[in-house]
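One chain comes next, on its own, written out as structure tokens in the form predicted alone.
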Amino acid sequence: MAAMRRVGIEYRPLGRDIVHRWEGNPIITVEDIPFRCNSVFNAAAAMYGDEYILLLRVEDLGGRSVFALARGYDGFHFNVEPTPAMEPSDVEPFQTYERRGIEDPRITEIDGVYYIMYTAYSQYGPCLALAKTPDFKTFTRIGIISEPENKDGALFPKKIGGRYARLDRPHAGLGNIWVSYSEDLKMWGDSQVVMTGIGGRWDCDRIGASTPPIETPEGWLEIYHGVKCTSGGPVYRLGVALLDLEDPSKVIKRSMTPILSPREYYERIGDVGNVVFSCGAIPSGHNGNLMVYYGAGDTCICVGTTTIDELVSRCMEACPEG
């Protein structure tokens, strides 16, 4: 009889990984896109009143990415409705910056607003933009917040130190998390590292923030994504880690085995094989549990469920130099 351990007031197979998978994985395939598209992959997630949103990365049939929409009520079914929620901007400056399609948005809720940051692509490659909207409805730019190369950008859901924050990662070929801070959301600086993949390990060729920090009593949680290339290829796996709640530049814990990787079918075979990569995550009910949506082979959308108290259980040792 397999192993169980305790989530909230359920129980679940002890698996080889800390986030469980749902055993009806994948909840999303391109067969159940409303429109014409070649994969979907790298949902961002966030609640809205009852309802469970997830904000779809789609490859049109162009090449380009755009944002669907789905919504659901329990997490694991959802309906995609019928036509793109957000595409490539026709209107400056934005068209621009975005003439290659819109990337793995991350949506962050500050005072009933939400922001969605992505990635903007161009032939001067990609940048961070910022959008927001009140009800996924109506969805309104705010303008290009970085220079290139910067990806994977994560808004904190609370000012620090009176400013808003965001995890980054700049200059993609380096592949290290920083934070940047800003008055406005559009101007900004004061950028430090945050952490470097650790050499020979999981992580050690690339690492980037995955789902917008959550607030925990031990310090903001940050699952990300780390990669190491093998003679078959990179492998993408998450990984978690504890920030200090006051400067997020420091780095409290870390765990240094990753959360989830790729194991089943849908994650090792697809449009980029071995891949999972995290856009969002969502608290459910009022016992600590949390659904982690991840892209999976960059095909299909994914969801697993864990505890926070996990989670930060696995940050169990000080960071060593990457």
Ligand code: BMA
Contents of the next structure:
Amino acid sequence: MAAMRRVGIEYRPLGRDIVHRWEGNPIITVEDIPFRCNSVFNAAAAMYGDEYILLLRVEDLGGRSVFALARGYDGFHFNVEPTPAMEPSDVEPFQTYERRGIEDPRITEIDGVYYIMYTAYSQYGPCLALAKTPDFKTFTRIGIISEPENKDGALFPKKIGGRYARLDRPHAGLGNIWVSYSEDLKMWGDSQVVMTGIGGRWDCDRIGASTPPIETPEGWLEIYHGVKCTSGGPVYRLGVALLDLEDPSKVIKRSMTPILSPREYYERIGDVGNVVFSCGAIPSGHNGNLMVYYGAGDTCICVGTTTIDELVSRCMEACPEG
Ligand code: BMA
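Rather than the form predicted alone that you just supplied, could I have the structure of the form predicted in complex with the ligand?
In what comes next, the whole complex appears, and the chain from above leads the way.
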């Protein structure tokens, strides 16, 4: 019988997820945001010195998203700054392409610069955009770096073959993960498909990069999200794959089963129910622990822990199509 735990007066199974929810979840809700807003979800994550940084997607009361900064020292407790760190720009060309908000940031550090790849949303559809900060105090935009439709951009933490590399997801309808390269972070190309969802499985309808890739001796470890459309609506889960270090268009292995699925009430119920969606994970300590931050139900932020070894071993499952 599955492990049981007491929640109110009910007992419910803990489930068998590979990412272990923190019992204090959710860690950030709308009550923790110092300004009025609708919801908070899908945070980028990074270490800055000994500070844990989360860049939160906060949806304002009108439905447009901005980014707010949260700081903490243990990875579980955070204080959110009083005003947004980034809002849709009033400077062109960003103004035109961010008119409907900025969404789903991912942070990657390269040589002391923290790059923030995010979705710029406008009436023209979602595009990828890039900004940078040296200190999480000042933020400078670099460019709108894709045509629509593209989202789920995640920059690799080092150059590959002398060029910057990113995972992205062109063509929302098809929803596959691609890799693209750039000499200067502004002009991107040489794009190749990396992974597609697998028919009939948990990720069959759409997939996209979630966290920026993590380098391991076995390959780039990528936590990605997969969508299965059901008669009750889409279900968003997290999975994991290992990509070739020299040529990340090659999938070495991927897990056939999710590492995290919506089960708890805060994942099942929200503005969009049945969603766990990560934009950032932080390796913690020297024993391969990984803090996985994720938005739940498009309404709050949660954290789960796992280890890099555990995720890598999940990728060693047989993968007939991968
Ligand atoms: C995706 C993105 C995410 C969101 C998810 C579930 O397309 O827009 O920001 O969390 O849908 O609604």
